[in-house]
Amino acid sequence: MIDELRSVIETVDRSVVEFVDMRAFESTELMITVRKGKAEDISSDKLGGVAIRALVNGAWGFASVASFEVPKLVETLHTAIKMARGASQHITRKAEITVDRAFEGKNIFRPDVNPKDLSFEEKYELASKTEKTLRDHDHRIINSVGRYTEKIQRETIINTLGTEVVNDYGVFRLSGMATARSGDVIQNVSDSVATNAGLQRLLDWEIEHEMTRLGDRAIGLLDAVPSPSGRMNVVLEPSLVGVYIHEAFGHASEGDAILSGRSVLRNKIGEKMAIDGVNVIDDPTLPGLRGSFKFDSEGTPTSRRQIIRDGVLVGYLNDLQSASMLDKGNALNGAGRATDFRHMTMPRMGNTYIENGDMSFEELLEAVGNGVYLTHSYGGYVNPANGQFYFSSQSGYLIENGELTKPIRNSGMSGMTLEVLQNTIGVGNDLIIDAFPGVCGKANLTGFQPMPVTGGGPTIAAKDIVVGGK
């Protein structure tokens, strides 16, 4: 594939075209969903094609084709260049690629347990057993779902800087979801295990134990009291810390948001963002995690990216363009990702987390005194431009006089991006990096792109945060 792409890119007239990259993409996907004892959805998909991006007179042109034939690739290249020329007449700020680095490498997927070695029936049994354990747990569980997903892909990337990279990637997930009901009270819970290393972690997951715990949580929420509302002190367990740092801070540190002025972190490098001792990391190099990858979709090797060091903002998540155009925080660090060949790349997170602190859980409760302990994320969203965020939790407890008391349900937390970090009063010593293996959604000119990510951290305590019950 490299030879075919090279033969096409060598036709580019560099006196006219500033930059071109080509990304050949191939993937296979399988999803098995079992609901209430029956197969609800079984789908498989196979994608293949090439994305071509051209920069002409400061404007981007993008075209893609579901083919690997050289004549069609040449035609698609000409389309991308033509689109860039047309767009250059209307742009207000010229894009630049001033990075002068080429990368070569080949990352071959070597799974611990190859999904090809498991039959469809064995994969179906994983989803079925997950669902059945939930369904049989208690008659008050009125809906139960088990889901198995796998995706294996290869990106072959070349550009006019000389980059030639082949990068394999796989991601696998097994999840369970349950709905419990008692009278008018309905509660939903979920849990999952995910990895990029192969199927070993899914096979090792103790389904009966984990789904029994999940079922207990669903039933327990039926008798929990509604969450209080208002400004109060909070303790967040690691999955909620992961969602918070991803939504409220990670998106605001992505280079495209910085460049376009849609981030509260623009021009903030070197400024204090959090209390001393708070360190925020995005690290796609960690082995086995859902948000890990060897090279990004521009062919840049990934690296451990420090966003906050001891409370101070020190860097952004950059692709080739933002690394070229930002004055500060402009390290090229492999953040350019695309879902498939139908989309342009853009800066994205991998594994985003707050580093460990030194306080025990009991010390955090004591520091809070009175408030709420929120657990098990439902997800959230953020507006990076003004820093406003919201996320919700499945469950939690009241904190009274430094101790956990009544269970609560259906809570939410909202505020401004920096508020939680600046109001933090303690960071726990119980770091879980993959506390929230999730899917991040983000859009650019080529549409909405879901991307596998991981979020985590230790338990943290913060004061005077807006909590909303429902």
Second form
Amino acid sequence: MIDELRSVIETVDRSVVEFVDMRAFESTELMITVRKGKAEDISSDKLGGVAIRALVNGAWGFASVASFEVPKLVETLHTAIKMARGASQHITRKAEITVDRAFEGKNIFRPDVNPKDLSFEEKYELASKTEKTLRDHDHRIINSVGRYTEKIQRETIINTLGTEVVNDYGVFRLSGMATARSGDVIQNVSDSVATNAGLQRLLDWEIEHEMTRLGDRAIGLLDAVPSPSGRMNVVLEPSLVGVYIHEAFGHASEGDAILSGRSVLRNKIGEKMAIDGVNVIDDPTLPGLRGSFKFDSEGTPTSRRQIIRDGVLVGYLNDLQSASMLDKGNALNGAGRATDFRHMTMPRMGNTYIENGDMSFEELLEAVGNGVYLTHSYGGYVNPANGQFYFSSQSGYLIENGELTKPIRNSGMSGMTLEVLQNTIGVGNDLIIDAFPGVCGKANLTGFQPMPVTGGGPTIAAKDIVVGGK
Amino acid sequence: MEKLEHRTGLVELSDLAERALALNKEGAQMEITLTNGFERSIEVKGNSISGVQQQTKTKVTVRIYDGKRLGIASATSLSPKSIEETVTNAMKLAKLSPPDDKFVSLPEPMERQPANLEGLYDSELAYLDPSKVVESIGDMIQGAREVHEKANVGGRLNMNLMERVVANSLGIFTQTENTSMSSFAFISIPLSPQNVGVGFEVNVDRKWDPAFSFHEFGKIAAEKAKQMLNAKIGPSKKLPALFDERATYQSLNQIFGFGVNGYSVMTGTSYFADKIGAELASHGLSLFDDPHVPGGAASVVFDREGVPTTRVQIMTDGVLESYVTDSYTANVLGLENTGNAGTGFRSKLPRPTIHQLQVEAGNDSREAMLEDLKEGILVESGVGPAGGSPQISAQINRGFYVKDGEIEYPLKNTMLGSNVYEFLGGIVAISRELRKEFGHQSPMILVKEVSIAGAGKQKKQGANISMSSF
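Having gone through the form predicted alone, I am curious about the other one (the form predicted in complex with its partner chain); can you provide its structure?
Once more the chain from above appears, this time first in line as the rest of the complex follows.
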């Protein structure tokens, strides 16, 4: 594939075109969904094509094609250049790629357990057992779902700087979802195991134990009370910490938001953002995690990036463009990701987490005194331009006089990026880096792109979080 | 206007579909969906055009029921070889899958005639070269900057051309050709990191309208951003909430989109399961699904299974009348297939969806509804239930605190709590004025009481916490 791509990129007139990259993409995906004892969705998907991006006189042009044939790639390259040229006549701020580094490498997927070595029946059994354990748990579980997904992809990336990279990537997940119902009280819960390393972690997952716990949680929520409402002290379990830090700081530290002036963290490098001792990391190099990868979709080797060190903002997540154009926090750190060949790259997170502190769970409850302990994330969103973010929990407990009391139902929370880490009361010592294996969604020129990520941290306590209850 | 190259063409898609159906020699039920098209976009970032793109949208999806055994396969390449492989892969998966006892049949041609619907395809928009309209989009920046010199303008113009053929082995064979154009403006006005006004505006059309003013469009979004400057956290108390027309549409679309969806009804997870005939909403709320609005953003003649679409009365005078179904859920629930099959979420299977919600007008005056609000919240963004439960615990992304009929201040970091039963049952006024846009219509509604969570001391533990009455 490299040779075909090279033959096309060599036709680029460098006196007119500042930069071109080409990314051939191939993926296969299998999904097995079992619901209430029956095979609901058994599907495979095969994607293949090439993304071509051109920078002409400071403007980007992008085109994609579902083909690997050289004449079609040449035609697509011309379309991308034409698009860029059309845009370039009207831009007032030119994009630049001044990074002058080329990368070479080949990252071949070597799974711990290769999905090819498991039969369809064995994969079906994983989803089926997950679902059946939930279904058999209690008659009040009125809907139960087990889902197995595997996706393996290869990106072949070359650019006019000389980069030539082949990068394999896998995503594997086994998840269970349950709906418990009693009259008009309906509560949904879910849990999953996810990895990029192969199927070993899925096979090691103690399905009966995990789904029994999930079933208990679903049933327990039927007798839970709605969360209290207002600004209050909260203790967040690691999966919520993961979403919280992903939304509150991760997105606001992405280089494209900084560059376009749509982040409250713009021009804040070196400023105190959190209490002493708080460290925020995004690390796609950690082995086996869902948000890990070797090279980004621009061919840059990825790296561990520190966003906050001891409470101070120290860096951003950059792709080639933001690394070229930002004055500070501009380390090229391999954050340029794209979902597939139909999309253009942009800075994205991998595995984002808060580092361990030194407080025990009991100490955190005591520090809070009265408030709510919130567990098991549903996800969240943020507007980096004003820093207002939202995240939600599946379940939790009231905290009364430093102790957990009544269970509470699902609820949402709201906060402001520039306030939340300043309002941290304490950081626990029970770090789970990938406590929330999720899908991050973000849009650019080529539209919305879902991306596998994780978020995590230790349990933390914070004050003045707005909780929306009854 | 310069035209881009032609695409595959409906005739060729039809040939491909016929050839694929001929591969099904074992008597299985088979459906093939072929799509071909482009999305062309222009992006504005940080007050400048940043790029132009053309994204391929090719896809083949094959669904096979071998008896009651399901297999689905899809691919992005429309080459004859790829289509043949996709049919083979779907058949292989079907042979491996356990049977689904609830499956009855794929849809057959029905007596209901397809609507003679105009305004869904515009040849000028279909062939429009985006690089030729870049300058118009640039007017959006100027319009916004005229409102406020610190306006940071972002946005996107998407132009879509989509050809689709849906055919099955039972005689369904439909061909459609659609165009659409959507414009987005995201404006932020950063006066300080703590005081950033953000505003958003959208426009959707099915044709290229040379008279559309991007300059005015930018101004509207910037005015909205300006209104959000000096936002404050709201109070923590129970208050009436007045929803403007867009917020009404978005909120009811979320509530009913899940609640009357045949899939959630079939799985028992819907809060409206077993509620047909029940009075769920007060003050004569009536709404229906109308996919036949000329030029409507979501207007469609056939659903995703090739079934003719139709108007569905969902609620009349507060009484729930109907669910929306696709072939599978209609068969399982013993209901008529309403032709509402849409794109599945995390599934290759079609799922029932409301095409285009229409909320009927009431008798109240829009002006009086605001003027009579002694203390309350004006909500201009949608809120909805979280995670499939009836609980509403949502951030107010755009809202205002109102006192004595006057807007006092814009809100930030403020949440709204309720549940779908209390929300619908609490509607005490519906405006006689309707906002009709993008194919849907909606009035303003007033909900007599919701929980607003914002500033204020944490409630004493136990206060206002009780078992839910629903």
